[in-house]
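The chain below stands alone, shown as structure tokens; this is the form predicted alone.
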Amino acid sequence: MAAPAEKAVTYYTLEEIQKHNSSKSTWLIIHYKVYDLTKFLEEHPGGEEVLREQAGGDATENFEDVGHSTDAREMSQSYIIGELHPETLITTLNSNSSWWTNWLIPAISALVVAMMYRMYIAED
């Protein structure tokens, strides 16, 4: 007996997922897998608000944070339209994070605990 053949992968570069932003087209990046959510906004329990405001993005961490079910889990594999493009670098189109948070935070944490050990060393 033949094996079933593979459907093929389509895949999607972030610019063509940052295009469907709107309450027309939402589509978003749950781990690499392209999720079009428009027909899902009215019914989703925690409301459309919150899918369109990472619609056109990468929300897998959104999605991990709020501790999805094992049913909400089986039932977004019906929404994959395809796979985010291996060569597409995954970037959140609203990041809250800046340079202050990665690099100027933890660089001025560093010195003030460097100058507290340098200071506890010194009263030895």
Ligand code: HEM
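Residue numbers count along the first chain shown, from 1. In this text, the rigid core denotes the largest set of C-alpha atoms whose superposition between the two forms falls within 1.5 Å. Given the structure is predicted, the values throughout are model-derived calculations rather than measurements. Compared with the form predicted together with protoporphyrin IX containing FE:
Positional change of residue 109 between these two forms reaches 2 Å or more at the C-alpha, relative to the superposed core.
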Given for the second form:
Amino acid sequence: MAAPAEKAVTYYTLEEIQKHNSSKSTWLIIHYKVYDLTKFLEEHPGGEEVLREQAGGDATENFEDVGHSTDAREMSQSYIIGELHPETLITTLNSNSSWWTNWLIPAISALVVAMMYRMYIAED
Ligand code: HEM
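Would you mind generating the form predicted together with protoporphyrin IX containing FE now that we have the form predicted alone?
So here's everything in the complex, that chain up top.
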């Protein structure tokens, strides 16, 4: 018997998506989903230009700022070709937290130690 129908999801890395930043191939990320809007450019009521500007990148904020209608959101579903690769997200999250843990906290600790040392020296 066939395995239960599981909708296969294609995952794309940021690197891959970034290549599709021209009018020949226009991909966008909205809410971690990847959209191929190449054929939609000319049909977009909001114009081609705004989509081109975001091509190959994350358009979530701009998409939400416009306050797209329910119709627009339904329409967008048919252009989904996959999702942002989970590893891409993990890398992004890790690189954010590592900035704090790897740089800021040791830097502050070093500063505190240096100040304590100065105070200790001054007491002598
Ligand atoms: C799959 C993606 C998208 C679809 C299907 C879509 C569809 C639509 C539709 C149907 C409208 C007409 C108004 C409405 O129904 O809300 C619209 C307007 C508009 N869209 Fe999009 N859109 C998409 C992505 C984007 C993105 C990424 C941006 C910005 C970077 C954008 C910017 C705009 C703007 C500026 C308008 C005009 C709003 C106005 O005239 O008041 N759209 N879009």
